[in-house]
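Just one chain follows, in the form predicted on its own, and it is written as structure tokens.
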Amino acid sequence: MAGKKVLIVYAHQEPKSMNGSLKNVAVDVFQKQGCSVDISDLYSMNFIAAATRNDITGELCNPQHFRYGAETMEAFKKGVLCEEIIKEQKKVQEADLVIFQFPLYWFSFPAIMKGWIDRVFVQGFAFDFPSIYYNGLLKEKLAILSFTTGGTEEMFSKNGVSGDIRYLLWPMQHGIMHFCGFKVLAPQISYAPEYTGDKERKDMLLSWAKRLETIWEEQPIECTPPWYFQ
């Protein structure tokens, strides 16, 4: 949809990977729609995953007993977070849709993407109390997880050896995205691209492209426990 802004938070070391291709497909589809697309290519940016005192450029509230959450909340209010975080927060603020593109690592985000979330979604910016879940501070935005897996779809089924994929989505989609207020769209899961043929990988890309053509018409998932634990 012309005029919409998209942020792709991308975590993969290899541009020629399936994740790289999925990212490129998204850029192409959205640009054809007249959307503006911003990309946070975390590995290329050498994004720092660790949340430390260096994230605050001003004086600490309590240097004798450092509490990251409390200190970054105050730093956000005072405008003294480090430049790296401020830049990423601005991208989020301007986006109508945030896409997280990544390979599933140990049933979760890669460390560099989890670090982005830890450092960017600080209290006061992404959430506050009682402004959480449906009242989260990012409630006007859409979010979608697009990721690849090492295991097959069968392995991630309810009776599969890795369990229902929806169980894994609970902490990522519900505990982070929905907690911060995002309207969460159903995930785009590309199962085991390394163990499929060229046709299957091409079909994954075509499926993603086709979905993105009408992504603005999609309704968010029902963000309740039954969606995840049927």
The other form holds:
There are 2 protein chains.
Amino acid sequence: MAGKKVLIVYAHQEPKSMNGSLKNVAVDVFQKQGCSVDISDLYSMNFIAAATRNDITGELCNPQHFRYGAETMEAFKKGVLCEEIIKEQKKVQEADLVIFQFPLYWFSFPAIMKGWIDRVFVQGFAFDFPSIYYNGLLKEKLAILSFTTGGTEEMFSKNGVSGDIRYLLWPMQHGIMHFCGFKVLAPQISYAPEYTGDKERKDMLLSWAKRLETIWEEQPIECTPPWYFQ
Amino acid sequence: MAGKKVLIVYAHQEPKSMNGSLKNVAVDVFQKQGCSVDISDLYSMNFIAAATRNDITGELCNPQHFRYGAETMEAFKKGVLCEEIIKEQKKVQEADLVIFQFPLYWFSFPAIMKGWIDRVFVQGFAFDFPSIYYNGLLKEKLAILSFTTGGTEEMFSKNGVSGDIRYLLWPMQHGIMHFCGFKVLAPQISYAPEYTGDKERKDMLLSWAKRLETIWEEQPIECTPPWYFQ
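Next block, the form predicted in complex with a further copy of the same chain, ref. the form predicted on its own:
Every component of the complex follows; first up is the chain already shown.
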């Protein structure tokens, strides 16, 4: 595991938050393992979330009718994506493992992290046709979603008001990570840290640290429907 | 139906796109009905997607430890949210029907639209505890997701590579719209307009126009798990 490279894509406004602590714990464990860790701290970077024509620095293929997907695919091939995107793609390219560390906003990523995905996972870089799912272009890499929730574990159970947490994992794990070929490891879910005690929050951090110690031995989870919707 | 108010939250960079045309069709139909239509054209507005402390114009409750949800809830009560959010909340408040018009990006909203949701649906405005789901604060309103896809209808079928489209509707329709109390009408899905002919694209626009003529008579769909995951 020494020598492995980890990228943490991190989206929280407050360094002292649970998400900040989970990120710091991961940095510590990986550094002790002799891994290198890169961090994309999206709020600190003022990362742009919106997908616009500014993402292409060269001339557009069709300035009369702007198509974001088609234009960014061509710009990737020609090397004329904007600097911000190229930099993030390099980090992904070098990583063996990408961890997404975020608070769940509305059953999904916060917009700033969704924007990172919308803009960085360009066709030609992260996927192509027919290179999707098991043939996705990032298939040599691992991905983990590590997130905190507002609701409790009970609320996110099969008979809870918010339904089985696996339902909302589907678009993120299957539709994005698996689509690009990532081998997806089990999500790390820290339930409702705001509504729990110091002891429980400490335990969440400890269990993340403990898991990361043997993370390189973990097997990917199954991302296809039966796992989710039984 | 005359006198009803419609808000279209619209996220596409190109006015000549299918999404632009679907938006225009809706404006036409509703104006003929004597309804008023308001549009939030997110790219044209340069709408900010990231949820930051700039969303609160007054003093923070806890500047030492920033919590976006708690701070925006307080700021809403005190009327010190930023102008951009207050304006959007007023549009929602006045609307009988909110239509989200967007291209599906990675099994979900484009980041700019997710940012609109993250920032506008503040606690105290769109929901509160225990005012969620059937008691959500926007329960007198209707919502529709109208979107285009990259993949075909077959890809988004139960045995297709991308799975039943209803799986990815879950976080958006249940986790967001239903959570806030909206009565959700059936989604309007325009499959793969980029890969089809002019005739088919025209038919998509016509079918949307036709549906909207009797939209006020429609019954909401069931948003809870059995509908999705059978």
